[in-house]
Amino acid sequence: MILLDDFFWRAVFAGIGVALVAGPLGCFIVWRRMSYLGDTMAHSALLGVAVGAFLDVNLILGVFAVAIAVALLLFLFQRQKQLANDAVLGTLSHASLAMGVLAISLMSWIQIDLMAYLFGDILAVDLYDLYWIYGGGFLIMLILFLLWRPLLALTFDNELALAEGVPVFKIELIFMLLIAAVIALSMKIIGILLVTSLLIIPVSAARRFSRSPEQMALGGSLIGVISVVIGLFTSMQFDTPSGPSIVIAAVLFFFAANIFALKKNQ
């Protein structure tokens, strides 16, 4: 019988919960070529950790609050169109990461394991974290399900979506907030510097075998779940860091999918 009191199985369930949510959301990041946006939102998470620790609130709430602020700043700069998107993303990404490191270093009265947040510490997940992951994951999936068709329309034909009356600003803002929520839920599992990989790599591998958006979303979730399980068992067997082990497992699926697709097309 699998007991949640066992730290390893808590880690497995936590990773599975995040992977299930990351699949459908990651599809839109890949389709819209927004991986750099994901990195920017992820880097801001460290500043959120510092804010949460300083205010003595749940760190997930701190990360989500800072991510919302970054999302609003991105919208403000994008609407002004005075700077290129990559310049804005790069500036916010590095600025928030640097501010997070500086803030944590200045708070000498608080002990924060910086490496655990940068590269993940999934084996430290507790039952309280599981409640956040599955409760928040369910809410994210519900919102994404309700927005699936408008997001598809906006992703593949922006002008047609506008003509059909899709509220573009509102949909894009909600989408960015969903990314922020997933990053907040997953930072402890795979780390701030690696979290975007779980959103991008599994769905990129699934893309080679998918004939519809829904198949790609399901395939991405499945590959993400398998990558989590393989990565954790590898980490336990060879005493390697769990977050990077999960990423490497997903990367192997990505290369295998592309090699198989190339051979099939020959």
Contents of the next structure:
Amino acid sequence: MILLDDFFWRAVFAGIGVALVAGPLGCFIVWRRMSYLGDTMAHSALLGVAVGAFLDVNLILGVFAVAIAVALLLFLFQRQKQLANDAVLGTLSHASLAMGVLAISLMSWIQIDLMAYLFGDILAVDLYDLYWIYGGGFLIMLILFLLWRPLLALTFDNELALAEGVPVFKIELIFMLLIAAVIALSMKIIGILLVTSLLIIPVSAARRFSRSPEQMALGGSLIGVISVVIGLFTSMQFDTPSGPSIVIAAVLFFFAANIFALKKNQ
Amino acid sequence: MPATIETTADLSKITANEQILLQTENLTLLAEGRELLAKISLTVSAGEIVTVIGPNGSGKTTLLRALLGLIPFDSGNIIKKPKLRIGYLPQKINVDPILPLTVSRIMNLTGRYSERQIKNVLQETGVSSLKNKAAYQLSGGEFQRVMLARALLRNPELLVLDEPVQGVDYMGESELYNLIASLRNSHGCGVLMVSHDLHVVMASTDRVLCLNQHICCQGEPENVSRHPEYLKLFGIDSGNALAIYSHHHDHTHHLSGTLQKDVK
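Same protein, different condition: the form predicted on its own was shown, now please give the form predicted together with the partner chain.
Below is the whole assembly, all chains and molecules, this chain first.
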């Protein structure tokens, strides 16, 4: 396709693909108050980039693997009770970010544009990334679709779901893998430091207009897609980094939704 | 050794004829070398309401969780009637307003039930008008009634209720206990519940277990309320116990908010 030869349209399609997945997945992150966990996994992505570059494998795979490792480490840490959860998250988050920056600066033989990875770069998306995003995105959506009901049940109450036969532990583990996958897929467009915003802000804006979990998920996807398109056009027009441009567009929706809701309640 | 109160002869006759739903023998659960549950032996039969009371940290919730199979235990036995259908109501669930769930959606979280079934159980617990309301808008009492209705959907033989009146205002507490007692009558199910206050639950319970890691005493509620172990556990001076609890209110609260002195 000629359209996809153009770097800008590649970025737009990549962004749309990522935003579509971010809606339903982001809902669960918000409902389960896991945004800080998402952040921690995202911050480990730079280390994933370094690992991927070092092993000379696809960087998405590197990021995915390291994010999973961090998630597993968190799982282990949650079993101890001396340190509060947020202290563990904060430690892991910054440790992995620092390790990532150090590793990349030590690998002098590899040229990595740090800014591009931290804040997203529309020039960076190639055709392979598009295959990954749509292939991986489809898989994530499929798994999420199959797990939707049990995930919702354990989000409502863990204990109750467990007592009613939901395999809580297994589903929580798969959910972590899905978060890791989305982070790996959206890293190039949104940037490591801002990845979780695409998971959280659009669905939070959609909450104001939603009467059911599904409405909120679809609304989140829709707002995410529009934010991506607006953000990328501004990024193109004013030569700004793509991640922040998309995030600001999403934040505008968030404020608009809240102001609208306030007005309605008056 | 747990101090057991002699139950009256006819009560033991009733339980002997009833079908046993759940029984434990010397159930023991350790955490870091400490006994959270020590040699708990209890029985719940069909049509019987058993209430577990005890102070904070006495192992009430741990006991329920072990009985439900949610946590492993270290020694002893749990015997359940084969394929026992349990309706469970965990400790007060807080639904975050960011999760858009209506009442009827809550009913369908793990099972699939028809509109008609859902309407019926909501009617039974007196909250059918709330069917389309958002979960976070419910009051404490309304929410617990919805959760009770939800437990009924599974057509339970045994209801396991962890502090069912938590978050319910004082007036609603006894109403909720009355509802539980009437559900027991209409469904013929057994009820095992945890409560923090013996005196509110008293009227609607058949048997009370006083728990503090081990079973301190058990029996009919009136007997337990006078038992020295119970009084010691709740820090009630036995000389004053009756004076504290047999008091009378000398006025009535009307719905309009006015008070009326009772005529002696």
